[in-house]
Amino acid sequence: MAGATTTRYGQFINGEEAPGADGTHRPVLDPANNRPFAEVAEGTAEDARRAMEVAEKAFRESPWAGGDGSQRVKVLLKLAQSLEAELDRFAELESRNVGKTLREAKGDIQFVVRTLEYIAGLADKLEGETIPVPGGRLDYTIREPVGVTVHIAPWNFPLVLSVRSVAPALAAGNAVVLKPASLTPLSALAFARLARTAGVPPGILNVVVGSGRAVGETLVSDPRTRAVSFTGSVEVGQRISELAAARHIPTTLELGGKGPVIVFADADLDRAAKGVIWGIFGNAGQMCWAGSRLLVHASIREPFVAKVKALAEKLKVGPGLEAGVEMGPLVSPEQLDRVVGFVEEARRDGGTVVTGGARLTDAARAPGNFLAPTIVEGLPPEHRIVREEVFGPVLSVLPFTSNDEAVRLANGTDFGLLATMWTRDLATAHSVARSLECGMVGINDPPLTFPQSPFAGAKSSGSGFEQGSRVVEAYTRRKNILVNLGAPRAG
């Protein structure tokens, strides 16, 4: 497929590839260059419509929410086992389509194969209790699935974050619509395609590229939606929650992050330097729990910052698919504009650039959306840059002088999704740990998660939790039954 201009994907609903309702296609461009290699179909309401009825008349009529959750069992470790055969494949076509180094995009794939091996088992594993109530009765609950669920998934992670949802909706024997973003959606509709190589019946998984207000709103609109699971902006989930508080839909929204890494005086500065270079340059910084922010305890401060800075203007920056490159371009030129926009503000009100800052511009990375690895210091807590969300490759850093302090400033924003922090002393690690208004904490690790890690976020970061052993039960309702085995009826 590379160098491909003309390569074509339709939606995919019923298990088929479709085309959309008014004919249009959208080019998926390579942000490396921002020359098209794809054409998607551009969906409308009226497809996000005909997905819903299809998922519906499957999720009643198909086989897969009946039975004991075996044969689901059975399906989704054939996905997994066709996705890993096919790793290199979707890792180059997440690379292109994103921009990611292909080093980074295989480790996607191989978390998304995971991930479905540690669903999958959890399948066959939806029980019930038996409560014991008065006189002579029977009082258990079981476990069902909720119907027909919608994922609308973003552009940093296009196919770990719309599997980490899809996968446990599935293996509670829901039918599933996926909205992936219009960016990239290109691994989630071959994903799709194999799926039903593997057994997933028609009508079950269902792709539909469009845009968030003709697509997404009318999906999570419809009558026949019984959950959601959204991944993106503050914004856009504050209004998928008014959408589906007016039928009382449960909804798992994650909505961001403006992580602080905390380097304590006592750290392994050489260890926890390449930690915040992982953190916030990983994924040319888009990821909802970079590590943005660093604290760092005054004393070290000049010695750490410079540490960080060297290993910074080190990486090699350029295409995904690129022999040794370490950080890919942006996704687009309005991703880039934007971060560029916070970075000059920041140099306007006073800010230093310690490195980076700048587009790069050589003839090869020209094209493309490139910006250098950035940090900038000497701005105060409440700015703009150090509080909001810049979703590129940009560390801010502040320093601290007390361990309440350190603190205080990571809880200094709206977030709360993860910290991270560096120190040998155990009592700092947990006791700092515990102060922390966020939902996951890592100590001496650059952000790292596992499909048996529940994912999930305080504040601004969003509700709900994704990943770990109950997730499968985020996608069921739980139903009491009351049986009179010969009680004497009540008066």
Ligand code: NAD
Second form
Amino acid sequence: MAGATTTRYGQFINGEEAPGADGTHRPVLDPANNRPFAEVAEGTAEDARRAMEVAEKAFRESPWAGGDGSQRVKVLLKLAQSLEAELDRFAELESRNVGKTLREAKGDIQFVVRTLEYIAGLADKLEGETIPVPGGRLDYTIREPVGVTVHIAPWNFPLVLSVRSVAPALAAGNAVVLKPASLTPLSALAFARLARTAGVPPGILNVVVGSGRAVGETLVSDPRTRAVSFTGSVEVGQRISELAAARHIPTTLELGGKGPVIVFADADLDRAAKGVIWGIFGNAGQMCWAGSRLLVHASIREPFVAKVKALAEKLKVGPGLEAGVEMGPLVSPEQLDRVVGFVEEARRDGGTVVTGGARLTDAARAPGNFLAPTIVEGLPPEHRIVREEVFGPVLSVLPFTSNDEAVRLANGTDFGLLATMWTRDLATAHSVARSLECGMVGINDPPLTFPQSPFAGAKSSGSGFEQGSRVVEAYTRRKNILVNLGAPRAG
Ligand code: NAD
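Other form of same protein, the form predicted together with the named molecule, not the form predicted on its own:
Okay, now the whole complex, with that chain kicking things off.
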């Protein structure tokens, strides 16, 4: 089983595959059957420090940082083209590693290609300003790369969420150390290899795989780290903030969510129902911006929930790589147990499981981490399953009777990432959008983003932003230069 078909991956440091410092390997499991299909050198704190050393040297010595931005444009575009040419291989790797459907994985890799193209165009547009000051002096600013930047990614969209911060850091001329999630390191390692071939100099993009505690904390605390981008849970985000604050290191934090989907009585209910399905069962619900709370006007609750239930029950659940499958397994047995625990607690507390709620135990799916698409209702807004991030294919339903109540419920969690709503009424759409405490609002669409749109959370969902034309600035230092051009006196 293990030995015959597994592929071995090393760390990626200084432009080449490297074994881990202590020589151990971690198996990488296929979530559709929990069998190992690859293994990865397990990184240690020593590997993390070596990657930092290499990155800092590359930052100082390679032409990447000091050089002409147009060279970085070319390399990043070439990387986009190489990735596009290998889209099928990368999508298959991502699908097998995360469990997501091949269609979803292809969408992910296309998003990464588009991100690289978009960000490449910013690498030669890092402009400064000229600032008017009193006589005989010139005052101007320049944008410089900060040095070595550290990027820590989660397992749900491994390559998308790595590259969306790595690309702008590279575009700005920094050297990067990336730590992917231990469960899903393969696409990041393959990407680093591709980047080297596309012309990213050795040491400018390094990937260290290993535990959050040993590798992640070592990277964030390293004295050479100049900026940190973290995507993951609120708890780990908090820890990273503390470590970074101790050294005054700027952070971008993209954390969890508990997205409300508000369906008003005048909405196009067929489209809304499809949007709800994609928003909670896409990627098996393992999405920070999942629409996991359905807030539906009481007057349409019954027929609308029936529509969503019917669509949920039609979804084909199976291995992500199998043709026709619409929802894959959860990433790990632990994640499945956690999600099932939420549903069991909801049942115990009097919630109604409208559909799903059970593991899939037929012979083909029992070895994997499969859960039926699940809808729960009849619980108050303060119940754990309604308020906390489940991170699985579980939708909670809450009725509302007025726009004010919808907004109050939508804002009633600690999170504030994406809220979506469905209505035909422009005034409702825009006024509710302004009242929502969150970083992103979607109107009459399921969760959707583009590399050119800022992606950001409010409240516990994070700080700073990724994507958009200004993202490169987060990985630069703004330096002011004041020149005396012959002014008669100093001071
Ligand atoms: P996680 O916080 O457990 O892990 C994320 C990454 O941090 C992993 O690489 C992990 O190894 C590393 N890590 C863990 N402990 C660490 C430590 N002490 N120091 C440094 N690094 C450490 O999250 P996860 O389970 O991989 O991902 C799921 C979470 O990510 C969910 O909460 C989800 O909402 C969130 N997420 C947010 C966004 C967003 O853009 N806002 C996107 C995707 C996922």
